[in-house]
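Quick heads-up: it's one chain on its own, the form predicted alone, in structure tokens.
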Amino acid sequence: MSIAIPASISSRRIPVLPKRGQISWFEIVLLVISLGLVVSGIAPSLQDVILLSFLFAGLGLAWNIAGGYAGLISFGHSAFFGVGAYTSTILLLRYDISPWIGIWVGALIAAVFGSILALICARLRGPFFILSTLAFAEVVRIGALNWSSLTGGPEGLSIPPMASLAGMVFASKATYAALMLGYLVFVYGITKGLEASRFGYYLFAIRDNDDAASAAGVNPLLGRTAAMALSAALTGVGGSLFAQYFLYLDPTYVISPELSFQFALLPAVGGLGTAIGPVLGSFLITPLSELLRSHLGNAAAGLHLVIYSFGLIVVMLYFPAGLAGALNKLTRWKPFS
């Protein structure tokens, strides 16, 4: 005798692995392990690379938003992650406002940068949308370097080393490493929710096709406009979590190409258009990097930057839909149907 189940009862079933709108055991696992990781006594070395590995999966996040669910491929982020950093250090060096506002401001700023990017430029499509987020950025470093009474130039701006609660400095690594999870859950939450959500599917709709959503009623323009606005004001707030760790802003990297690329890499690697990949892009390119970079930087100068792009390699060439793409495969599989 079987016993049948109500749909309502369920569809409300938690997931076994990530679901698009929906919290799974696999992430509610993940969660726990670096609430695990945060808490426990491990090297500060080993520290440095957990929480640079939540750091740079937020940005990955917010990055996704609009490079992975607007399809707005930006190479310019790092100019909304500058804005943000430069913004809450000045406004605590010169006006003695706490980063805990500072933060906000940055990225309410670099939410306006965002929008006006996305209304002058959100039109083009492929590659010269990609050298317009560029040209953008690289007109934003050259500001940063050569506005010296503000920016500090290319000396940069250097916060004081006095750990003050109110001034978001910290002596233990560990209480960074719960600042770094709890901004990776913040934009992890908000991601999720955007994908449940109408305006999320109206995203989806102007990645894929917007002649096909503009005759079904969503204005395309306005949609990558917001979707960049939230992109570039999370952004904003990783940048002033930098900046408050690092304690020392210099142009020439937080406003860099290379580190635009970055926060396109971690959701390429571990699945374009998901909530889950940059995590796991960032999970495993960070770690990957750090380590291969401490250890064999003085011995073999150049070789860890060579087993680190084999690896990428070999991430895109056997898992074209990402690491979340491998992951939806697994259910497939009979024990998770």
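Computed from a predicted structure; not experimentally measured. Positions refer to the first chain, counted from 1. For the two forms, the rigid core is made up of the largest set of C-alpha atoms that agree within 1.5 Å on superposition. First, how it differs from the form predicted together with the partner chain.
Put the two forms on the same core and the Cα of Gly36 is off by less than 2 Å between the two forms.
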Contents of the next structure:
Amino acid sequence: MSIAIPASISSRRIPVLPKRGQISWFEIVLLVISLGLVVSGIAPSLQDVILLSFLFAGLGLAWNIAGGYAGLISFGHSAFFGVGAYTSTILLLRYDISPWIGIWVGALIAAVFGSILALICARLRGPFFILSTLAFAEVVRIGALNWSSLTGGPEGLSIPPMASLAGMVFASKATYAALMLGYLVFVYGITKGLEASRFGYYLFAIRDNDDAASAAGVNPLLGRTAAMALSAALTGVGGSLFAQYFLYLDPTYVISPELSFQFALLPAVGGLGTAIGPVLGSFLITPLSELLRSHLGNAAAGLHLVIYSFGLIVVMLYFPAGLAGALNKLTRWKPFS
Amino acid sequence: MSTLLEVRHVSRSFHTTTAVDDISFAVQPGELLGLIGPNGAGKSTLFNLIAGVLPPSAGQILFDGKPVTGWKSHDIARIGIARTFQIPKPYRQLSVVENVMLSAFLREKSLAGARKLAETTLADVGLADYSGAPANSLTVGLLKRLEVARALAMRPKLVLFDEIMAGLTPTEVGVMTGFVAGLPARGITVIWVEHVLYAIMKTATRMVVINRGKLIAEGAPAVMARDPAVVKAYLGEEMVLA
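Given the form predicted alone, state the structure of the form predicted together with the partner chain.
Complete assembly follows, chain above in first position.
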């Protein structure tokens, strides 16, 4: 689903199933189907679900750069999502700066937040690191709640619902779906590029063994900080897009542990440290949670969470390497080859 | 030729224990220096001080005449000192060749170039057949060879080998010993910590013996095997070299 085919490997045969650093037929077909869903305008009632699946796939991919590739399991990524969303929205409402520019400013500020988190937690590992990321997001959330002059505090901020291209507000959901698919393809391209780069290998090394990486001349702190900054920046972009679609922001929703867990969950279900993983995770989980919520939300409050959690347990039990891992197992009993 | 590595009055204490106590020695280019001593003598601590894993509590370390005391290990790696780990530390989720590529990146910035250097180095240590295998599928003996390959792919001036023979079969020890003996001729100076004494005694050009954090003897392997202090501290009985 990417456009960035590294020159050195594009000359080889295209594999059927996803491979690290290479574009496969599977990804091309998935992209064509996704484009088809956007362009054809099939099932208008499902357009919300489709565009959210795209957005969350992108967000899962962004999280995966830190969590899957660099081994920095974070439950605080909603802080970066919130920083991105608030930055572009504040720039738009206060200074009339187009979100097309504001998004990148938000990404930059989110990257700064990401670097700060990585440096604060430099010496922490495992559960200690995870808990610190949770706490970090809480600090950002409480900061946003109380700095009312900037963020509007608990009342939040609203973007006027006037459709305009410069304002990045659209009347049709199909346009939003195209925008979110563009975001997904963008983050996917960066992920694939990372897989085929020296920097990507540095991250694998730092994730798998800090001491060995350091003995090979890799600076682990620098690698971790860069990975977290990149991951945060891309998450921030997703936050801005979300704000432009939802047209309303408040700290309790955009900076919440629930959202942070969601970002981590999609790659975990789809396959940590793979490019296709977060996409498969989102295409499965996002529609499931949206549909369950809308169908069961009123009849039996909370029941959708029960079904949802049960599904997760099944995936974790039977596909510990995620959906991407299950996909790779297919190669073993392929009738041809 | 000028001294490659100089360790000057280096000490390292952990709380009340002094693991390395005022050790001084020098290594000339092209040497194959054996570093031996009983368990807990401070060999690994000394290695970690040279490799930048730990800063010394006192003393100085010079490499190529330049003070490198207290440098971080990634900076030490970049100036040409490679090391292996006593307990292998592979990148478990990567393939064997990718493990070596990460070291090769120090010399070859492109992926293709690094892969080529890694493949050559793997062939050198007899791991060519395992190039594509996942690192976590290797046996201990193969992991030790992977450690050696990773160190050599950095094209170091000085390599620190930390018990690369432990867990190898006698045949493997023979092959590895011959391989290590050939390194100085290729411009790689070696400091080698080893418990498999017959291997190191046969190969080393010079030995340094430490016990309880102190350097107790220094000289040719054959002389060391008869040095009363060494025999008392470590060997227990006189060694007869073939």
